[in-house]
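Okay, so here's just one chain, in structure tokens, the form predicted alone.
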Amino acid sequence: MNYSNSNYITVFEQWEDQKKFFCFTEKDAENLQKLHTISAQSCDEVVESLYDHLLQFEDVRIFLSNPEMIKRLKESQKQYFLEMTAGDYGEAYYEKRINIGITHKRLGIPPRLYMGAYSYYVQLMLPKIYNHVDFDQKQAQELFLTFFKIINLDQELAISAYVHAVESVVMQQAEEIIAMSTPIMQIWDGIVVAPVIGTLDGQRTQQFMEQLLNQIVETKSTIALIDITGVPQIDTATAQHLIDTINAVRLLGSNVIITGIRPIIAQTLVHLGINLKEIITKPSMGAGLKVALDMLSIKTS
């Protein structure tokens, strides 16, 4: 069970966790049900009220501006909280949930307005609660706490789906920041080049090796060229990624050529104890370059 399409968020089973970490059982379940006559003869209201409120509101009115819009929205509101007395809370109620947070996401909405919301939903429905003539003042205040029981649910699961949301778009951006800044491409038959900017951490390395490897088979080439002379500082860690993607392409039976390697790196490396004697490594790509060449018994004028 996921709260989109995309492989995401948790499996229906925490949903049910959740639940018990904010004390939401059976009982609270009826109590809910209790308040679904009030909740049928008061939507309308509620609903109608809500957007008259939002809708003061400069930054509200940018995102609900088509009539069309608003009154779909209405409608789709009404059932909404309808479903919040109607006293089914397992799996349809959980994925419709899930599904509020990443569609306000997706539609640029920002948290602040649908957080007004819940919190305008508790406030129209405080006084129906408790001035009801079937209801003592005990039952009145147990049936008030439990729709602000879901009322919170509905919070959590809306708020974090959105942040995952957000968090995916974050590390999508991310994966094709790292792309750019590790371009590997063929400059010659055999030959490819694989210029690293920026620092190795694991998620980068893996990605480049990845990349790295793939282009080495798809081109057949039979020499790489790493260039790190955008590597501003080189530690354990990214001398052992460094190390380790190497190996990989040597599995391919390829040849690796490290160039860049400015003389504050080659110092780190010999402090770490990092063994380069058995790699060819040059000052500079056109160096590097012309020892590829060689190695292709290529003749460069």
The other form holds:
Amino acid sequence: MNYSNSNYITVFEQWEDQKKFFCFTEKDAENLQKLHTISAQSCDEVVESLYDHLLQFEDVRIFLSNPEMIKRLKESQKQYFLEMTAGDYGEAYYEKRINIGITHKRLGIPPRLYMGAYSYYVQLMLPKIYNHVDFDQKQAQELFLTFFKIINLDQELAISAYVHAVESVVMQQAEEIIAMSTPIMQIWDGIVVAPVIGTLDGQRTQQFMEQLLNQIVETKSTIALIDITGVPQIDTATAQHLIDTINAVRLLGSNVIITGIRPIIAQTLVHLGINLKEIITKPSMGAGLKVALDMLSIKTS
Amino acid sequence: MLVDKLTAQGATGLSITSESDIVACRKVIRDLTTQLGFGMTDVTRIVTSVSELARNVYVHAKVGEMRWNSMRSPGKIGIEIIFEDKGPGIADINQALEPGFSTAKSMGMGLPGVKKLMDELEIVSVDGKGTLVKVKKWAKVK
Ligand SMILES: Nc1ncnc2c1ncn2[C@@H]1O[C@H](COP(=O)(O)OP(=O)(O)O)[C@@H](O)[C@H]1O
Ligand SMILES: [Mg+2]
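The structure above corresponds to the form predicted alone; please provide the structure of the form predicted together with its partner chain.
What follows is the whole complex; the chain from before opens it.
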């Protein structure tokens, strides 16, 4: 089961798998239907009491300040509660549960504020099941266990959907940042510029190097200006990545000019014993561009 | 700021188990030293050292932690940063401090570089048991 899959919401087989994983069978579906009368009779009371409980907490009140909103939420809470014993645990059920997690994420309500509702349901339903005249002790136990299973499943769906929503936001941001911070572009016939913003390590270096090499090949450039004005510090690992990148560019037959080395970065490089002697370096992008244009005109004349 | 959040939680340490923890270490120390009043040059030197030492923990020992203490007395500020791990340890510390020595086929310039960038560097290591690296930096302030 792959929950980081962006298709999570639409892949129905996972829900069937999930039910099996929680040992939720046809028998459980039947059992839940037997509880439906109890649910229907007590749903108003359960939901009212749940909200009385929740609204005691300052953290919850922040999100539920509007009486109209509370009224609407109570209504959908009742529906939610009734569906648990309605006997249909197919796709619609699944999607509805998934949406709970996603909606809470969108409203910025953390799981700890709504997970309590599930244990509240269990607490309220337990005596109602055990004290019901229709069920003997053994039946009551079986029905309660079934109810507990559906509670677990519902919780799992809400949490998974919540985590999934968080993950996709984080992943999207990470990708955006990576893409944003390395906008490599051709600025002159034969010259590409690659400004580096942030630190070059790990995943980003790989991506940066690939993008740069691709651009060089695509634009048939012979000079690449790598501007490091936006790099806060360079340690030996970053320096190694830069040197690797420069060597790769040279293998393509092109030259690299490093621009925007601030004095403090130059000093730290000296302290680290890193020697950029064989690399053309210029303090500013303008100065680097001038050198690049000179190199081009020498070649073409 | 991350450092304020951590301080509010009473924490003066960060665990190092991934590449992104190295970023967090740098960030905390950058914020902290800037708040303390270190100048840009010193901040860059300290943060570069943190980057080296946090990466050493991650690369050579896989898991470890960074702790810090800041000091402020009239006219003087200081920071002490400690990296500790239960990794393989360093067999020969003098050799590890030689420029170019590396057991990881990398540059081998980290430890000798940190020695130059910081005011004090102390390495305690038990072969096979782990490593503790302590660095300090001081600055005069008005
Ligand atoms: N935390 C550590 N645990 C074990 N060995 C370490 C640790 N830090 C440094 N070393 C050893 O010291 C050597 C030199 O470190 P360094 O100068 O940073 O160079 P590099 O990290 O490029 O190898 C490393 O190759 C490694 O053998
Ligand atoms: Mg190192």
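Numbering follows the first chain given and starts at 1. Rigid core (definition): largest C-alpha set, two forms, superposition within 1.5 Å. Quantities reported herein were computed from a predicted structural model and do not represent experimental measurements.
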{"query": "C-alpha of C23 off by 2 Å or more between the two forms on rigid core", "finding": "no"}
{"query": "Rigid core fit then N214 CA moved by 2 Å or more between the two forms", "finding": "yes"}
{"query": "Flag for R250, CA shift 2 Å or larger between the two forms after aligning core", "finding": "yes"}
